[in-house]
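First, one chain by itself: the form predicted on its own, in structure tokens.
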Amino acid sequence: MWIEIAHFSALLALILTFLQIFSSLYGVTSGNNAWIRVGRHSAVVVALLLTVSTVGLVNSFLNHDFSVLYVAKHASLDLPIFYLATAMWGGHEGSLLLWAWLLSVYIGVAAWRHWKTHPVSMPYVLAILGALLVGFLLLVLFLSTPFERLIPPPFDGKDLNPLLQDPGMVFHPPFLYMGYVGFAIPYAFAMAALITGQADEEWLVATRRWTLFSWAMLTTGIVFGAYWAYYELGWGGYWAWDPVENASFMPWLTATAFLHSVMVQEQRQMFKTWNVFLVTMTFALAILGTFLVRSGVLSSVHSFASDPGRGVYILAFMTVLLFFSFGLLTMKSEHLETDIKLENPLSKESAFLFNNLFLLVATLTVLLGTLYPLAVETWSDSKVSVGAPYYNAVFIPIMLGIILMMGIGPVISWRKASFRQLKRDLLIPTIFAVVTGIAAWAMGMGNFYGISTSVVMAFVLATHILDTRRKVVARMKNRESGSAVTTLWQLISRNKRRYGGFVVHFGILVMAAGFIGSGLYQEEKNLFMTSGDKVKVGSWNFTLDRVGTASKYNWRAVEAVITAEHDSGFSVELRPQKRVYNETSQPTTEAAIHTTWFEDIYVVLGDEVKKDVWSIRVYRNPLIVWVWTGSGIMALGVIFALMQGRISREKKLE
């Protein structure tokens, strides 16, 4: 019953989405506002219908309705209710419905929020977003449907993929999709601005929060995925430059470039064409990510099925989107022309330009490494792989440049910076950075990239602190009253966007410290132990107490009990497992992790190599908790920046 309701709601949503497109375009061409209102109301009803459709599919899981093929493939009677409720996005069909539902909700919110503020653009925005939604609804309803019946129904289902039966994978896909789908709104506004000839900064102002929110959701989704890979896959790391990881990272890079580049257009009326290009590429890369994950063309631990038909459809969809976007950009490029030119290479505009170029080169680097194996396999029928050595050699220097620009961009002046001003702003940070590098080398940090990253991090941190201090001192002098703390709070609260960005930058520095520690100084030991054996790794002494069994819900496991004692006397009990799930008999690794602010002790139970002798891997991952902490700090910075109200055009340049 529920699945029929879900299916009918999705079909009705498709029909009303066509009505949304037609009525919006007919209303604007005929000058009849009543038809435009029909388009707006249709968008809201479509969101409600797809909500019903999504709830219907979820209810089919909760009711163990194995007459639904999708439920039978991705659930079982033993599956815990927490995973039953979220198994909807455990496979391709349901995850595509999730995409369509999120897009419909975003369209409804955009229609409600921007109806009065952007009456000229909204009909085109609704039509463009409706066309995008039609593309995904056609896929969900006719090519990759989760509504298909299975007759006769089995008594039990095949169960959810064991790797997905984890909280990390419950939250990772929705946050990732909220980021992917969210970029459709800025993209639609950019296209509408070109069509209407109103390609000034108004469309940027309308979509600033959309872009920042989507970037934050995508960031959170990427971090959830990295954390899941860290504790679930048992290899001691969190980022392997896997093709599907790269697929989410590329739109993040271009979106980061866009977030910085829009400031130049808002303040100086420059980079108009560049910004439309960036927002188009960001959304196109989000579609590319969906293609790579959902088509199965690339082999990845994150890909759980292969469907060439679905892949061809998504690829064709992305091709149409690119032709439409860049064709429109070419035809309407005169609306983006400006007489304002870059006046001096020593300016904030130049700093943002170099920042954008670094980010774009980084994106191309990742794109090349991701698609090159696919191209070789297509044309030569041989397989190649592009792994961490390529990315470390090419990508890390680029990222150092990006972090360096984080320190220069916020403090350098608009239009033209004098050498006196540069000396005032950058001399002390430069000295601090050099001293930091010398100190890192003296303390035994011999790796070139480790020292270089420490130097750049110190430079960025110093520029941000000194810039904030100068502004506090200047405000106190002008007002001749108030404490430093009060003045600082007034300064921050007056420009939440700027100082929210500072907090995000600080979070990135914290993450960078975690990358250095865990990436360059990880220790790994492969051990063979029997009960009672003791082994020393670094400053930790490991004792294998026993190996037994454990079970819960729909799995059983072999579990080791290991006591880890630090030289200081502190001890902790670790219980790594090798699980086997009842329905699939697929083994999974459950690492045991002890976390401190300075290091993680990470233990993985391997196979029984001979009677009562077990293979055990121990990793010491310095500063890895800083990676997760830095992402949390970034989230706080984004929340604070989202609180910024609309910035008036008359606001003085800082």
Contents of the next structure:
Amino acid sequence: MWIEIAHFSALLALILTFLQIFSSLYGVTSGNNAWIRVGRHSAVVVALLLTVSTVGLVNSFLNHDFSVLYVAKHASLDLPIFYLATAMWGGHEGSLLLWAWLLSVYIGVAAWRHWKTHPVSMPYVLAILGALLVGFLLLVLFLSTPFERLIPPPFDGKDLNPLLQDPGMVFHPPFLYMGYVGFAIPYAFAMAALITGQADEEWLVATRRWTLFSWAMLTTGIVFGAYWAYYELGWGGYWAWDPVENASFMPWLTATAFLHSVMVQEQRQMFKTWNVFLVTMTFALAILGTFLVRSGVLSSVHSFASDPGRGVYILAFMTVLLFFSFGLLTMKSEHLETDIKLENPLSKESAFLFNNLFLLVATLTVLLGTLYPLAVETWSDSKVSVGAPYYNAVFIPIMLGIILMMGIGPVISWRKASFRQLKRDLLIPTIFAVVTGIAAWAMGMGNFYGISTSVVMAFVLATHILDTRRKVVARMKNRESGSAVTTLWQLISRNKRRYGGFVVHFGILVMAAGFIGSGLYQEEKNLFMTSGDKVKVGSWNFTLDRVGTASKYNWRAVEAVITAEHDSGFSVELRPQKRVYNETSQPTTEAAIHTTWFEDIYVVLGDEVKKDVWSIRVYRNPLIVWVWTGSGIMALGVIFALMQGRISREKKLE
Amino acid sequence: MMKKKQKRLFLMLTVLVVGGALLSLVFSSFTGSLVYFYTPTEIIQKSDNLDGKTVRIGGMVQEGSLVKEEGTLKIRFLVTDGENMFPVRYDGMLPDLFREGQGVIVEGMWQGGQDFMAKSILAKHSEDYMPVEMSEEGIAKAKKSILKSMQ
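Form predicted together with its partner chain, following the form predicted on its own:
Following is the full complex, with the preceding chain placed first.
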């Protein structure tokens, strides 16, 4: 019953989305406001209907309704309730419904929030967003539907892939999609601005918070995925430059570029075309990511070619999107012309230019590495893969460049920076950076990239702190009252966007430390141990106490009990497992991880190579927890920046 | 002091130089890190000019071919595409999905005249996984040969 309600609601939503598009367009061309209002109300009703649809599917999971094919494929009677509710996005069909549902909710919220503030562009925005939603609803309803029945129903379902039964994987897709989908709003506003000819800074200001929010969600979603890979896959790493990971990273890179270049347009009315290009690319790459992951093309071009429905559809959707966007951009480019030229190499504008340059090359790097193997396989007989060495060779220098710009960009002034200013803002950080570099080298941090990263990190940290300190001092001089702390608080709460950005930058530094630590200084060791054996790895002593079994109602496991004792006397018990879930015969490795601020000890249980001799692999991953912490700091920074409302900004401008 | 036009030119030149340097880094690292994939049949035909190159070989692990050396992680097995079989050695922890009769991709440096020593073994996170690059017929053939070997 529930699944029919879900199916019917989705169909009704599709019809109403068409109504949303055509009544908005008719209303705006005929000048009839009633029709425009119909479009808006449809948007809200569509969001409600798709909510019903999503709830219906989730409910079918909760009821163990195996007469629904999708439920039978992705759940079982044994599945814990938490994973039962979230198995809704455990497969292609459900996750596409999740996409559509999130988009409809965003459209509803946008229709409600921007109604009064953007009466001119709103009908176009709703029409464009409606068209995007139609694209996804057609896919969900006709090409890849989760609403199909399975008659006769099986007694039990096939179960959710055990690797997906993990909190990291539960939160990864919805966060990622909240990011992907969110870029539809600034995209639609940009297109509407081109159509109405009001392509000044208004659409950027209007969608600033959408952009920030989506960026934060995308960041968090990617990190959830990395965390899951680290926790669940048992290979000691978290990022393998796998095409699926790359697919989510590309829109993140262009979105980050967009986030910075909008500031140039807001303040200096430059980069107008560029910003429209960036927001279009971000959304198109989000669609490309969905295509790569959801079409099956990555597992094999050939198997994709034999069942291309869903993939070809998404690809066609993306092509239409790109043609429409760039067509509109070319036809309406006169709205984007500006007399202001970027001419000074020493200015904030040019710092942003280089930030964008680095991020764009990074995007190209990933795009090339992801699509080239597909192209080779499609057009020739050879098959080829691009390995991690390529990405590492290119990305570390690019990361260093971006971090360096991160130190200069926020403090350098608009238009033209004087040498006096630069000296004031950058001299001490430069000295500090050099000293840090020498200290790192003296402490035996042999790796060139390790040292260079600490140098640029020290530089960025110093510029941010120095700039904040200088502003606090200046304020205190003017007021001659209040302590440094209250002045600091006043300063940052007056400009939440800027200091939110500082916090995000700090989060990136923390993350970069984690990347360098875990990427360049990881150690691994293969051990063979019998019960009672003691082995020393680094500053840890490992004792294998025993190997036994463990079980829960939906899995059984072989489990090793290992005591790890640090030289300092601290000791901890680790229990790595090899699990077999009831519904599948596939064994999965459960690594045992002990986390400290300085390093992670990551232990994996291997096979019994001889009677009572077990192979055990130990990784030492320095600073890995900094990667997760850094992303948390970034999210906090964004939340803080989001708290700056538009109103306070307008007041300031008056 | 530079004039406005000169400054603009200088800025554009800097962008070109930095961008060009980055792009050349991208392309030079790219060509060096392409790893080609072969089936056992292909690698037997083309093996002459592969010395010293990293290659991937994919197929199914031949049923009954897996030999484990006791007390170590050293193993050897045959990779088959249904037509030809190819011996592979490996020393290390195996992925969860590695099993006789299942698809596998081994990666390592090709050294003519010696047994292929795999540096890494790949298997994907799905039960019904077939090696990515294997063609449909290859899979069908390999399945047949596995059936044969089981009789």
